[in-house]
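So this first bit is one chain, no partners, the form predicted alone, shown in structure tokens.
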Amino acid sequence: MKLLKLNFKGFRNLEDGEIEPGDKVNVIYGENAQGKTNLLEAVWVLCGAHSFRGARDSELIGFNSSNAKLYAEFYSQNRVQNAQISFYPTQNKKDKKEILINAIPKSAADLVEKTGAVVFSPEDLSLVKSGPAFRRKFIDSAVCRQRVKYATLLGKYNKTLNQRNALLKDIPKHGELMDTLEIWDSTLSALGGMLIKERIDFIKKLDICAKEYHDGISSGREILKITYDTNFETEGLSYQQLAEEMLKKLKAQVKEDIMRGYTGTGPHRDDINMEINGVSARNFGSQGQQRSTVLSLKLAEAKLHKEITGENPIVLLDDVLSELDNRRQDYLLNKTENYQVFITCCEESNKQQLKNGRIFKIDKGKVRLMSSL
């Protein structure tokens, strides 16, 4: 995918305006509160119809404006093609929008299938500082994007999920539903099953490619290494085989999920261990390892997503030179050239390192191209 053109109109603090990116780098820079996140936030929206900063859309419309409007040109799927979308304010809970793809309404869904992106954002450092649900959200979300069907299998495994969770609540009550438990714990194991040996298959993947990108990121002075961990054996297991070793723990443990009143075994509970040079980056990581390695895993994702669509991802990253030295930095600047990548800074240095690419100015919601590389 390729952003061609980038129209904005009543969206967070930009003035309404119109851009045109370049095919590779593209810099955004200026002072902090000017718009330079929304910016991104508008390019990520069109790709996807929600914030990544968890933002409601009706706090997407600008404080002076009844509604916002973005439009979009685009390259993806050998075509030219468009993409509109539309908020407005209502009374209710629920917010409305309205999606355009090529003139014709659309769902959120149809609108990432058009297009891709990847985004790095400095919240995004919880993936390696914070405890594993961080971790595991990051994974589903990459593998929902790139294969709709496991959003599915992951809302009817939460879904049996609380239900079994309901249920030993309520056992230490009512005996006789012990009986009952031995159904959820079946139908449990078989979804787990399935969504380990996706998440496994996944993280393989993304190790190999994040590897390559930690490797270039750090000038060849760290070895980035990912894997999967959860409480039983899962080498080389079909997804039948994990189910079956997930059942046997359910089966041995099910007097303390009992106690508990939670099921403490599956992948709800899973995590994902990262490494520099062997030892763990969240404990022993500097400040610009742990940045180069959310980095790595990132860029590998992006890498991902044009292995299975076939179709390369925009990438977004905010904030993302800040704590890296020049050499890293030199290399999100110019040697990212399969992506067209949109960058915000505010130093002033940071634009200059800029080889082959275009540098936007923004100052107070207004956005101006200053050179063309």
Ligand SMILES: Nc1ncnc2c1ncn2[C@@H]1O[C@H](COP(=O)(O)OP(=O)(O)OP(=O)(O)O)[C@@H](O)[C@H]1O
Contents of the next structure:
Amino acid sequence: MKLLKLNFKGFRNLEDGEIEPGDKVNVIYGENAQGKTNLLEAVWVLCGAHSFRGARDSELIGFNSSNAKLYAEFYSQNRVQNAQISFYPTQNKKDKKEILINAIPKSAADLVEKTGAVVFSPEDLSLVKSGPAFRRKFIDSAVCRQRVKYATLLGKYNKTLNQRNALLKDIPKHGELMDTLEIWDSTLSALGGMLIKERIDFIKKLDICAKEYHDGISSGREILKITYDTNFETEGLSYQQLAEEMLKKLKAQVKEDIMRGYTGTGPHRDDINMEINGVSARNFGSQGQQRSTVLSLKLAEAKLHKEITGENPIVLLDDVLSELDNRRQDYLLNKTENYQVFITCCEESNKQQLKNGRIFKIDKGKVRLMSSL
Ligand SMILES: Nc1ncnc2c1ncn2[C@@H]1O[C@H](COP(=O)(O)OP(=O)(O)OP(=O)(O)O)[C@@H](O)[C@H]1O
Ligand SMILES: [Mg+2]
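Now that you have shown the form predicted alone, what about the form predicted together with the named molecule?
Below is the entire complex, every chain and molecule, led by the chain shown above.
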């Protein structure tokens, strides 16, 4: 997908206007609080009808506007298409929005299917820095996008897990319930085996792509390795064998589980390991290394998106250049040409590093094209 034109009215602090981005790298620079992230958010909203900042739809409407409207022309599936989203305030708490694709009313899901974007925002650094829940969420949503059945599987697993946990809490009071635990164990481990297999398969593909990007970003100095981390050996196992291993663990830890009233083993407890040159990126990585790791993951996600859909997604990089040395900045500005990239920065010097692309300046919400290289 390539964005050809973006028109915005009443959106956040952006002054009503229009941009025609280039099909390679687009640098958006300006001082703090001028509207750089708002502009990226507008592009993202057009690719999925919601904000990447977790904002409510009504928050997207400019303080002095009665509604917000975004319109885009984009090239996708071998033709020029267009999309429009309008946001209207309502009296009740429910937000109201209207989506048109090629002038026909459509849903947000249709918009996601027609378009494609990957975003890096500073909060994504949590992927390396925070606890495993954040990484599980990343992998679950990435696999969901690849495999429609994965979401159903995940839903079934979580439901079964909740039922097993409820039973674990009841067993100390009603010992006779112990017999029923066996049924839940086999259902949970069968679903768990399938989930783990899907995740491992995805991580393997992600690892290959992310390694390549990290090699580029670090000019060959660092080797990134991403692996799936569960509490038993998984190498070369089929999903049935993974289920058997999980069942063994469940049985071995049943006493602890009853004491805790909680299932201590399974994909809901697993993690993703990220290592740079053999040591944990989380525990030992520098700020620049951690940032590079997340960027490599995001670019890898973009590459896998292309493999599934046949279309390159747009890459949105918010405030990514700070903490990166010149070589790493140069890679992002000049070696990501396969994608249409939107990259925000505060430093004027960054725009001078760009060899090929368009530069936009944003000042108090007014966006201007400064040069086209
Ligand atoms: N709905 C809205 N209507 C009007 N202004 C808004 C709205 N939502 C946010 N803003 C304002 O937009 C301004 C710019 O926000 P934005 O996050 O895009 O800045 P930025 O250029 O990315 O800055 P930084 O470099 O600090 O990240 C903020 O000062 C904010 O108050
Ligand atoms: Mg910002």
